[in-house]
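Just one chain follows, in the form predicted on its own, and it is written as structure tokens.
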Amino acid sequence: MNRVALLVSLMICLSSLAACETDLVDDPGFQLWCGEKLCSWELEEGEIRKVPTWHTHDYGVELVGAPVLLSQGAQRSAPCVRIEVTSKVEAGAMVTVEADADGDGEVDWTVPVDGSDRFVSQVQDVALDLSYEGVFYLLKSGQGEAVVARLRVSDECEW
């Protein structure tokens, strides 16, 4: 194969590795850490903790106290909305993944996220009209230990 062929082919290939993107958030495993802080999420509100989850390498985000609020902003517009969290959330902590659908400040869909002395997973799908304006929120409300693993948002919806 002469090179133009095999340049021709490769930008094909990765300009269809990017129309399969499917992710509306950066960071869902929480790995991406500047000092003390997220660095693809908000920390609007209260205290978060780096600390492992199931592997001493692999982390999550402790929600310490309460009230704590992340946020982060849609990567683009989608017709639909898929939550996947991995998270464990002792009895008494209070835990909802929230969407802003435009990002004009009024919350238009808020799932709790279940309650385990152990690591979780739940899915979700939701038909909200997500705007590249949109945000998504995961709330504290609840005193006791609340750890996430994963809060993956994507436009997978199996309807």
Contents of the next structure:
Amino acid sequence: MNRVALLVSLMICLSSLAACETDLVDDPGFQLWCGEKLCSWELEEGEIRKVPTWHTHDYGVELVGAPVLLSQGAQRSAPCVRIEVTSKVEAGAMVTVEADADGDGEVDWTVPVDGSDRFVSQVQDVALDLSYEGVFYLLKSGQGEAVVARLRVSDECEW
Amino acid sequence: MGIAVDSVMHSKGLVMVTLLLGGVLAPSVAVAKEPFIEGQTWGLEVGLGLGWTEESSAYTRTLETFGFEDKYGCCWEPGAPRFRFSGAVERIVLPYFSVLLQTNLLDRRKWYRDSGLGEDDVFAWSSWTLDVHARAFLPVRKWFRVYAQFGVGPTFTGSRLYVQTTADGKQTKYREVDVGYNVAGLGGLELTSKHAGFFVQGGYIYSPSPKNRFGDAHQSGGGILLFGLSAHFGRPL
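Switching from the form predicted on its own: structure of the form predicted together with its partner chain?
Entire complex below, previous chain first.
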């Protein structure tokens, strides 16, 4: 009887954990640095730098020069995707968030990051059938200063 | 023309109110013949109370931009007054005048952010003042006085940021101290025996601290209302 109760408790616990988990990428705040590289994000092209933002120890990633391409595989599948970006991007730096929904090497949608001379946040929901093989990209293709403090990708869509 | 007439009427009204108040209050606020607390020169004050300050500021809006939220908890609503504390040492230097070294606890906040890495990021701060105040008081009786005081001094805001910055899964605590300034205008009344008493104090403190790296500040002061205990001792002037 005790074993059954334990099993039921474990199942409830696991199911509630799964229900609470909404993030689709690791380290949305670019906080984890392994030396000069981000631990959770892959630098595919260009140069990045760890920079302080509003607080000396709350970091962001500066995309230095152009082009710069960071990527990370999706943690799991999702029926839709919410993109939340906090950034300071000079006009002309042309920063975009992109996704390859099924990992076939083709970008399926692109969200441009707003230009601003101070940090601003933007939120966008995208209708997308994301597979667990999907890949998210942060791309900078123009010259100018671009610091991204947070790129949260979740399935907390409003539809 | 309409404005001028209106202004004159308003002035007359103020004069009438002042005369009326003067007539009613003058007998009761006459200066006591005996010196307040028999002329003792030292005092201690400890007060607890409530403070009203702005909920949203450039500082808190920046925190929101970076994903933080003020989680108010079960028993507190946005806009409700917050806890305040004060402590002071008073030295009476003239019959109706004293100087104080006073400290006030101003705003304390705790904000949270979903880190996406397990434990939430936490940012907490609390602001304290350390001011020199000049107090002018009127001893209505030798055991009762009303007063007004003005103070200036530094504000110290200690902050703690708990974030995970390494891949070992543990959060690191980063402490910082922001040093700003404050100005305070307070008034109160005190009812006391020779050595121990009770006071009520209220007023306003302007204290733009803490500030972040962008220069955004939070007004940690605001309106304040304190109830406290006082003690008096020392040789007469």
